[in-house]
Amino acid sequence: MRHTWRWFGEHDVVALEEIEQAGAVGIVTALHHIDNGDVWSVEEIKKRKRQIATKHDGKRTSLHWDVVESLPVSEDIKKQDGDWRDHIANYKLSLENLAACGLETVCYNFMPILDWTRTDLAYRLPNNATCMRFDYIDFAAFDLHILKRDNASEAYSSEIVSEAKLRFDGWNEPHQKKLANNIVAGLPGANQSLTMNDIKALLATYADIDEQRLRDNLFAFLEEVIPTAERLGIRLCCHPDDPPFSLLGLPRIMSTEQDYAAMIKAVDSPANGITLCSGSLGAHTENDLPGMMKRLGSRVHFLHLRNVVLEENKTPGSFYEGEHLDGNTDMVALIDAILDEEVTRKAEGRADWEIPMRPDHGQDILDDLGRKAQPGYPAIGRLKGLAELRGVERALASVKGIS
């Protein structure tokens, strides 16, 4: 695996020098300041590459921009509404510009509105570390009693509705506001002031879009952009839903192995691939991550390795983000399958035999607790995760005789 690290640009509290110290060799980043649907220009791409190559003191780093995460798919494209045709044309042009600057791996997602959802961004663990958590009852209480979404009760069992009401009745106003802010953090415009009515208005734009229609729109998007990606030598890789089940009545179409198999079959090209996120997929009880890697590994272009601890064995359900080697996913078995895939690719002469991997998320530990990094992206917690993953990789490679 090629060890990479997500970096959010010059305002990231984790400096490039610290990323080098952590042992990563590649950077995963994006042009977050460019609006979804607009073109990524060669000038802006080269500017980000220069930033990655330069330390605070002006000296060169050893880092290389390996993966684009993400080149966003606009809501208009997902809905086939508004300026969606222009946005697809812009997406193709952005791919052209990325290829001209040497970028080959591009991650994206097709989640409606919600990029990710957690109810607690700093859940306190027994050892005093903190992590992100999704509490299904808390989320239901938000949906039913804070957002007050129309017909929301139809999405939950009577037992969940009752538990959510009891939970909500025990909260004061500051707690309600904090929960709402945590959930809104995964919405577009989260750096703005979104009211509950704003969120309802966003949800209303998907009122007539079910899973089949959204899936058809994904396949139509891929039919448009995959030929461009294939011609340019770019590998597109779709990130799974996070969490991998429906929320707020929105359709989810990239939550299971069956979803990915259908996507690959619909547009059968080496450029149409997978971001295998073991944390997102691991929150669904039906997903077997080592098995997915064995069966779909030839299309895995990017790896997010993290773990979640399921608090009950059901989907949907509550979970928190565990240590990288401890949780619902057998990380040793998954890395074993990854190494087997890399051996196969190398024997086939594939130039992309080494799969980029980043230690995804991490618990806030030690000095992380005062650093206040982007939720899920602490320095030391991810360094610990990378070290553990690297250790497993090195041990398995030694057993397999892989140099």
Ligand code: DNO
Given for the second form:
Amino acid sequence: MRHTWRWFGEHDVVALEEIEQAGAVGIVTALHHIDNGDVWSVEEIKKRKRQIATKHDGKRTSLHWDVVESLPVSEDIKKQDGDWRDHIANYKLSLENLAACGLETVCYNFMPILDWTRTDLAYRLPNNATCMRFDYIDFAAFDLHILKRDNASEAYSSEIVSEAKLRFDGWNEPHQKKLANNIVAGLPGANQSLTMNDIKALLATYADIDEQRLRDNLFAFLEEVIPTAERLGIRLCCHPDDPPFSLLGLPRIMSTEQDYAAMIKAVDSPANGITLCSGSLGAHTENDLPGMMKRLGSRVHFLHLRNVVLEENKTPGSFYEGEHLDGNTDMVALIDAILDEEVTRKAEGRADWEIPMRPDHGQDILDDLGRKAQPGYPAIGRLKGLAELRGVERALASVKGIS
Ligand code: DNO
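Counterpart to the form predicted alone, namely the form predicted in complex with this ligand:
Expanding to the full complex; the earlier chain stays at the top.
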């Protein structure tokens, strides 16, 4: 695997020098300041490349921009509404510009309105570390009593509705505000910060969009952009829904192996690929990550390795972000399948045999607790994850006789 690290640009409190020390060789980043739907110009892309290559003291880093995460798909494209045709033309132009600057791997997602979301950004663990958590009942309480979405109760069982009411009744206003902010304000990389009114207005625009329609719109988007990507030598890779189930009554269509199999079949090109995020997909009890890697591996262009601890016994749908090796995904088996895929690619002579991987998220530990990096993206928690994942990789490679 090629070890990469997500960096949010010059305002990231984790410095490039630290990323080098952590042992990463590649950078994953995006032009977060450009509005969704607009073109990424060659000038802006080159500027980011220069930033990645330069340390604070002006010397060169050893880091290379490996993956774009994400080139966002606008809401208009997802709905085939408003300026969607212009946005598709802009998307193709951005791909042209990225290819002209040497970028080959481009991640995106197709989640309506909300990108990834959590209810708690600093859930305290018994050892005093903190991590991110998604509590299904808290989310329902937000939906039913803070957002007050029309017909929201139809989305939940009667038990969840009454538990959510009990919880909500026990919250003071600051607590309600904090929860709402965690959910709607946009986590790192989401590229947009929404207010409650924005969410309500956006929800109304999705009234006629069910799962089938959203899937048709994804496939239509891919039919447009994949030929461009293929011609440019760009590998697009779709990130899964996080969490992998419907939220706020909205369809989510990239949550399971079947969803990915259907996407790959719809537009059959090596440029139409997958971001295998073991944390997002692992929050769905039925997803078998090592199996997915074995069956869909040839199209996996980017890996996010992390683990979630499901709280199924307490509440289905609730989970917290565990240490990288412990949780719902058998990480050793997953890395084993990844190494096998790399061996196959090498034998086939594929130039992209080495798959970029980033240690996804991390718990806040040690000095992270005071540094306050972007939620989910602390320096030491991720460094620990990367070190553990590399250890497993090195050990398995040695057993397999891979150099
Ligand atoms: C969360 C991230 C997501 C991801 C996008 C991809 O940590 O994995 O924000 O970048 O969903 O488009």
